[in-house]
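Encoded as structure tokens, the following chain is the form predicted alone, with no partner shown.
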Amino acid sequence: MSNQALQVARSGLDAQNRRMQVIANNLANVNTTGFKRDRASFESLAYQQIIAAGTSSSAENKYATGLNLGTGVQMTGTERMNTQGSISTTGNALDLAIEGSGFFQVQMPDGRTAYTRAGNFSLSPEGTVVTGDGMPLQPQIQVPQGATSISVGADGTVSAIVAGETAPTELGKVETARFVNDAGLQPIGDNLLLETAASGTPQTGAAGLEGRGSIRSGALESSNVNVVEELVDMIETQRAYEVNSKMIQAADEMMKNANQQL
């Protein structure tokens, strides 16, 4: 019995340790543009059925409840919370924030399309709108040399005044993508997410249409991590870890007493 208690408590330590890692990652990214916090989810491990409910306890009676012993807990996954982060004004025309659902699309070096909420874009030496890592926004937007007064509308239309012109010229349109199941996207670091079978295929198009959020130029979306909430979760996790540690000590003492007395 004590050995089983040790294993149950060990599973609790593992689960709480993983939850603490999730919380630590959330707090580490509290200032990361467009970061979405993760939430750990758990499930109980298999049960040992000692007595099945409804079986006969005597010739006339049956057990109203069974005797089932759990074998612990495990963390089954992390769910990304895609709530809107606060919008901070920067004044940089190529800083873009999505208000509502959707992701920017960028082309990775291997040709695949990745998705991000981090809209801190800039210009490459060739005038292409790119991420800080140099990955071009999709569809590509090319800004001519000498262009001034770059602006991006709520629907993603990019305009600028090019050399020799006085009226703004439309340079292209920033399209966004949304998914049936945003939580199914695979994070790969660098503020990027990849499509998976769980996320479904991207539904791309102009911002502000068909459920896609609108774009605000000159602003960035902050992380949606709430520091106070994370600290409360951290304390709760710490207490649960401490209780499981004490359970291991108690089970060890029980085995020690049993060995000394037998």
Given for the second form:
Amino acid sequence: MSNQALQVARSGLDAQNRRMQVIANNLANVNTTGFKRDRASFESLAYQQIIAAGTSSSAENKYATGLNLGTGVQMTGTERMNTQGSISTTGNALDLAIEGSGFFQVQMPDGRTAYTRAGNFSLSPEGTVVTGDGMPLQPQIQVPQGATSISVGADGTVSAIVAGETAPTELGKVETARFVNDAGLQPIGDNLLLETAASGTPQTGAAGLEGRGSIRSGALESSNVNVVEELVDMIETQRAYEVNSKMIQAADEMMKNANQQL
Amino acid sequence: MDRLIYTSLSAMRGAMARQQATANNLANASTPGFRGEIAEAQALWLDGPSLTDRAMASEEVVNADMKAGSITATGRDLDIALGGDSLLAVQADDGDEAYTRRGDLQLSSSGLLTTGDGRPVLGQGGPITLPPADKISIAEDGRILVVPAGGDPSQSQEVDRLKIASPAGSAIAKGLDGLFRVKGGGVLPVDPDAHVTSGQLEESNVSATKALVDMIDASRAWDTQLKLITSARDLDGASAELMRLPQ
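Structure of the form predicted together with the partner chain (previous: the form predicted alone):
Full complex below, order starting with the chain above.
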């Protein structure tokens, strides 16, 4: 008689261990601009049918209920919670926050487009608007040398006063992208997300239109991690881990006694 | 040798099955909407020409514990908690209508609404597909309201209504996929008093303390049967000793 209870409890330990990793990552990114917290999602594993309900237990009788034993739990995925993070004012014109849904598009060194909510942009030595890692914003916006008073409107219009002129010149427009299922985007680190088959294709356009959120210049979106919530989840995970390890201990004791006494 | 050891063996098998059911309950303590299983023993009397003096124990997972799990506020629009004992209708892998209490709804890239474990959620006429929307909300009576992409945020439109079923008066049982079905087939009627709260999620209803007590109980039952087997062995040894011819 192999002891299935041991394996079932082990699946519980594995799942809780992974959940702890998710919580640890959320807490580690509490100050990351535009970070969205992940939530671990669990599902029960298949059930093994020992006795099917309705089969004969004797000549006249049938089992009213079956004997179905569960085989444990697994973590099916991490779900990104795309709730709005709090917006803090910085006063820097190129710090952009999206109020509502949508992502900034940036070009990665390999030419692919990545999506981000982190709007801490700055100017490259050539005057291109880039992320902290130096990846250019898409479509590219070029600020001429000597331009002063750069400003970004709610619809993403970037304007500045070019040297030698008095009226502001429009330099370009920050476009944002929306996805049907933005929880399906794949995070790759550096605050970046990639399009997947699950996310759907991006619907790009000017901010503030067709459901895309508007842009707030001079502000940054903080992470939406709530430390208190994470700490409560952490305690819950720890306790769930504890009861599963108790279960392993109990199942082991049973086998130990059988081995010693029989 | 006394047949007692086989009676005890059946009880030990039962204790082990109960231990597995308890382990599964504990393992699923964080699965949204999970319903714990109740294991119960019943005696099986063996009829025969001889004296009926042995009852084999048959341990079974008789039912799921249907009491409500605790509800946590998550703030996510697509998380729903069902009120009362109503169940959410979903499509099982075999295409049948099955029921769950799991309320962490997800939207796939094609707009199909599923539960967190990937089962399509059923509406008035089959699986629900939502159009591209700026905002999706779920009303208290299960109506799904969306603000279409680019639409007026103050004008939400009803797209479909979740099928929330009432299990009152019907026998339901948990299947091998963890979903509930009507015993003997059939579908449950729509619950007229369905009550849904969005932005909240029902947790697993497994009580860790109760499960731990069940665990100790099953362990002790196992040990007791073990004692009986060793006692039977001692008795058998003693009687064999008695019968031994003097040297």
